[in-house]
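The data below hold one chain only, encoded as structure tokens and taken in the form predicted on its own.
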Amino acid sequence: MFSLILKDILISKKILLLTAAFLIVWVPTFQNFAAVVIMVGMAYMGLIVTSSADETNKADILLNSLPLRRYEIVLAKYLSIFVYSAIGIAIYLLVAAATKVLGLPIHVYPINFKAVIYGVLAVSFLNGIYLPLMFKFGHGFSGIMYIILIFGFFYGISYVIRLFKKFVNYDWFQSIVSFIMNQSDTVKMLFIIALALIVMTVSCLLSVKFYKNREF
């Protein structure tokens, strides 16, 4: 399984250092979402990547060639997505210590534990609907919907703060707020990280089922 991670990280590390300059540049400017950003970036891109050069090359008939088992090939895709935001975050932090060491006059905004706690849910909920799509429907169809995916996801933000007013006014959502906010700070990210596995979870499971049934 290590393997087949590796050979996706070796297929898009050029792509993988272009797509984490780019957001070392750009991402400051979210400040508090910059992790965000960088971790669903950078699992954008590695998988558009992959799946894109795994099709082009037929990587699938090879694969069910070898002594693999189909769902170790499927969660070696959901492994490598945090591979790559893991990626983007440590470059990013060595840029970060980079300019401080050398007191260059540019500002990379910090990252914290939360904001990345925070990318792990976002990261695990776009590909935990883009990946079954993927192993389903293959490279084409899947690729289109991540796109829509990832301008859906950043520019609904906005919208769920609009909701999130409109809602504020009721009891019941006051009380549920109430009840998230007067948690300790591990007692929420814990909640994050448990809903991030809930989602990861059934989606690798939807993955398995229809990439075994699928025919190459």
Contents of the next structure:
Amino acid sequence: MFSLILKDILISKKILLLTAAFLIVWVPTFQNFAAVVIMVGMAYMGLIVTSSADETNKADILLNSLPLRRYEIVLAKYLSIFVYSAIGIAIYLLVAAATKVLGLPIHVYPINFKAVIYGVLAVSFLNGIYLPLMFKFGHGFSGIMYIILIFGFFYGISYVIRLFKKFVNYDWFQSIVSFIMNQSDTVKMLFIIALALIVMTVSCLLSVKFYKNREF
Amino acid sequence: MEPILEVKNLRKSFKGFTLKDVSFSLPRGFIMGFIGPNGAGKSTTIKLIMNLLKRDGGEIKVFGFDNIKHEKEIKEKIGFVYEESYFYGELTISEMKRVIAPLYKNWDEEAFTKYLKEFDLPAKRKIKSLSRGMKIKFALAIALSHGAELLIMDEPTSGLDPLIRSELLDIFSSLIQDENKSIFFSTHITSDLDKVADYITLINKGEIIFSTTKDEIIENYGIVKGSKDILSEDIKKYFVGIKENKFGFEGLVKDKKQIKKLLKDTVIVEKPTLEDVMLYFTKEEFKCSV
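Please supply the coordinates for the form predicted together with the partner chain, as a counterpart to the form predicted on its own shown previously.
What follows is the whole complex; the chain from before opens it.
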């Protein structure tokens, strides 16, 4: 299975490096959202490039002729998304460290653990919706659908915020909010990690079910 | 000994095409040619064996095991070469090998290096820049470097020049010297099989016409040539197919001894090629009611 992740990285290495460079240049625009943007951007580019290669080469025929179970092929795709995100963060941290060491007059927005966890949640939600669709309908489905999802996702966030504002005067809502706010940062982070894990698990199970029924 | 590949009553339906109760078996240590015209069901059968398509019914056993229940274990010992190259064109030969090698428990790096050298394949070349012949050779190098006992090939020689085709056929013949290995080889270029196949299975319109040894075909089947005057309705019954022209007729019979006994010196009987056999069995206008 790790071979498949290696394969995806070999295919997308140049694009991943270019994407990371592009995103890092634009980081000041995103300010505190830097981690989320880098992680979502890298996962998006990695997935689009490898999906396009899978489609061009009709790779499902090759992969399903090798001694691999279908769930391994699916799982490898899910893992490689986080590998792309990790590569992006690693490159950002390296650039940030180099900027500091060289004393360049550039403001580097710090990326902390909390920011990375929010990134994981965003990547999980986006790909958790996208990947089952890809495994159901094939790689050709990729490009445009993913962009629609990204816009839908950010629109969805603003919608949720508006919804929160509506509920803010209700007692039950206030008690939920105060319960969450009273928790320590660690508990809040654990809650987010658990949420991301649930989304990815449900999504992965759906993808496996869809992919097992595919014919090539 | 248990057959290395056994297909029983295999069924699969698509819109406009049905594979009807396909059955055949390949013993260990032999090459089976799987022949038939385009669209006969060769690739569908191979995809069903490889579990790339889901069967509607029937049974497929490879090494004595069900091909779905024991899919991973079976694929450890299968080498595959398809008509098209499905390797990632963006990767080099050595990168693709780096991806594939860890997936096989019995990967033999030494054998792979030997085959690269023997087939003249440059490890640093991107797969998309290889010629069709080189791509097939690369697929073969992969197939031969993990101790595969069964090679499944779908039209591997189609579109190759005669020189490379002959080179590949020599490789197949040398492989089979190892009595543990078998080759299941689909093609519509039947002349390739004249040289290497031990068994022939003919499929047409999703149905198996016959599955037998090549010797049985060469020794018993015959191409009969003669004057049209002798072609009575009773005589026609002995023929698989007949082609008539203004000078006479030519037809295929399953039992040449029987027809020689019947028609004596009024006809000439020759050995058929596999192409003759395929043609007379599958071409509608040549068909007789046998």
